[in-house]
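One chain comes next, on its own, written out as structure tokens in the form predicted on its own.
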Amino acid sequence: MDAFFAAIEQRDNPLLRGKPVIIGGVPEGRGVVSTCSYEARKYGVHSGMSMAKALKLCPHVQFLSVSGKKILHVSRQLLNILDQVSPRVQPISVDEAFVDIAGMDLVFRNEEELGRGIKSEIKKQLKLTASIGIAPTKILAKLASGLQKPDGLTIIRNDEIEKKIYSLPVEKLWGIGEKTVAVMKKLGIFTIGDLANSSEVRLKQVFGIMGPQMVKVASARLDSPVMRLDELPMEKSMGHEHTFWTDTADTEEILSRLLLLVQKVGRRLRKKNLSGRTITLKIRYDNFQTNTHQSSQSIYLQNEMAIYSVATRLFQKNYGAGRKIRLIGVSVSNLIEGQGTGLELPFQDELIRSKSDSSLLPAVDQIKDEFGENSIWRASVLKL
């Protein structure tokens, strides 16, 4: 989708149409740009940029916070449209999905007619524009979808791969980041064509098993199937993190924020019916030094207060007292399906020993499902 978050707001508020709009954190804090309208992009604003920098580049921009419920509603509408096109749709974010169109030539004369049909239906039902890429592999289709934004349709057929993509910068390929690009440039690899024609043996020596895979991806010799949500492998970890508006050494505030993050992780685990054995605490100090600390338990946990007890012990053991913290995060990994327990840890404290907490959580989930995420919280996080 094109500038999805901002486009929804512009669609619903005529006063924002044709004006630069930024969706993200508040300008006074340390938030970043989630997305921005194309009017804002003309000033150099882009996703991931700090809100403060965005404001300097475009002082007259309209700032809005993310409207989660509205975005999810429109995202579901989008998936409903795509589900009418193919039985194999794989969402990769709220505004992006892969669609397997193999066999669609029995219904549509060609790929262009199919692509324009999807775009037309999205415009008709959602009053939004989408950019579509059609190609022999998923990664090339994703690349193609970004070549003519906004409102684009790019088709790359098998015999057009070299002509249309080999001259593009290698960083255009999904999954190749800045550090990898820097190493590739030292090897004389600047374009997708350079990578496609590279020696797999040479790249394996530099990048390990990923080296030959990147060569095959660039030359469209490696692909993965489009998988529905019910076919996707189980997530390897679940986590949340928070950047403080101002660096803080207030341990009460830090631990309250940590509890809030753990509550979010616990709720996600319960929704997916997962439990985890390894708790990871992430601390980033004011000098940007980032430390991670892990603790693996003998049992699998889903109870958020059990997870919080492990996380707070990691914090108390490893936090440099008095040091100001910029970011705090927590994640749970080594996941399995099914419910774990937080009632049998070796350091059973009163919070964990209380079985009432485990019986309380389903009721809390039900309240949040019906009345929203902010309808009920533990008292110690309310001040946040």
Contents of the next structure:
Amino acid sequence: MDAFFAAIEQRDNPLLRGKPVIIGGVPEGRGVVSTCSYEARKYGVHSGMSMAKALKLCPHVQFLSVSGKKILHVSRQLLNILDQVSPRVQPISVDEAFVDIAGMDLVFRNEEELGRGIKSEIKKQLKLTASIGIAPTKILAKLASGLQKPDGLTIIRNDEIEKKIYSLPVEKLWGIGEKTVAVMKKLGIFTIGDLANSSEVRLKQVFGIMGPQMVKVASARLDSPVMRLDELPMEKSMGHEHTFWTDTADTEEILSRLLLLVQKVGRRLRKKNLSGRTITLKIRYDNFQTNTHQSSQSIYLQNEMAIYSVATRLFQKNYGAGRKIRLIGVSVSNLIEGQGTGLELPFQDELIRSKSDSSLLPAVDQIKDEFGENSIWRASVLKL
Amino acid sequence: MVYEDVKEPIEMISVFRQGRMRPLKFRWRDRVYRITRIHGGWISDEGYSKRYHYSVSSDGPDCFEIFFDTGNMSWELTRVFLEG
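The form predicted on its own done, now the form predicted in complex with its partner chain:
Starting with the chain above, the whole complex follows.
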């Protein structure tokens, strides 16, 4: 979708149409631009830019926050439209999805008619524009979708791959980040064509197993199937993080926030009936130094007070007392299905072994299911 | 354009027809606003109840975000966008 969050707000509010709009909070806040309208992009504003810089580039821009629930609603509407096109739809974010169109030639005359049909249905039902890429592989389709934004339709057929994409910079390929690009440039690889024609053996020496895969991806010789949500592999980790409004060294505030984050993680784990045994704490200090600390347990945890106990110990062990913190985060990984099991050791922290919340948490979940996510909290996080 | 988060209850006259709801007119701070245009709508879950959100305009250019909560059968004005 084109400038999804901003486009939704412009659609719903005539006062925003045709104007530069940034979604992502308030200009005096700490956040970054989540999305901006195409009117703001003309001033050089882009996603990920700090709010302060965006305001400098475009002083008359309108800053807005957007409701996550509203975004999810529109995202579901989008998926409903795509589900009418093909039984195989793989969402990759709230506003992007892969659609397997193999065999669609029985229904549509050609790819262009299909692409235009999807775009027109999205415009009709959502009053939003989408840019669509159609290509032989998922990664090339993703690349193609970004070539003619906004409201674009780019088709790359098998015999057009060299002509249409080989001259593009290698960083246009999905999954190839800044650090990889820097190394590639040292190897003389600047374009997708350079990568496609590179020696797999040479790249394996530099990038390991990923090297030959990148060569195959660039030359459309490697693809993965479009998988529905229920076919995707289990999540590898679950986590949440928070950026403080102002940097803080107030341990009470930091630990309250950590508890709130752990509660969110715990709720998600219980919803999906998962447990994990590795707890990771992330601390970003005011100078942007970011440290992560991990602890793996002998038992799989789902109980949030047990997770909090591990996270707190990691914090107390590793926090440079008095130092101001900008961001804190917690995640649980090494996930398995089911409730916590494993080897209980008598010398382990009692809280980790504690089952005191095991009857409380289902009741809390029931209250949240019935009255909403914000209906019940532990008292120690209420002041946040 | 300026906007303000309001979060105040409002009185609404709305019509329910063919399984759809359409807000027509509301009273906020002793002033009545006739809804002339609905720009968009969306639904959110709040536990077992639902909220039907609308983005609407009255006679002027100002824009209002409102919702109907099925939990307590009430309307609320959440945000007001004013031109200027």
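Under this definition, the rigid core comprises the largest set of C-alpha atoms superposing within 1.5 Å between the forms. Numbering follows the first chain given and starts at 1. What you see is a predicted model; the values in this text were computed from it and never measured.
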(message) Does residue 372 move appreciably between these two forms, meaning a CA displacement of 2 Å or more on the superposed rigid core?
(response) yes
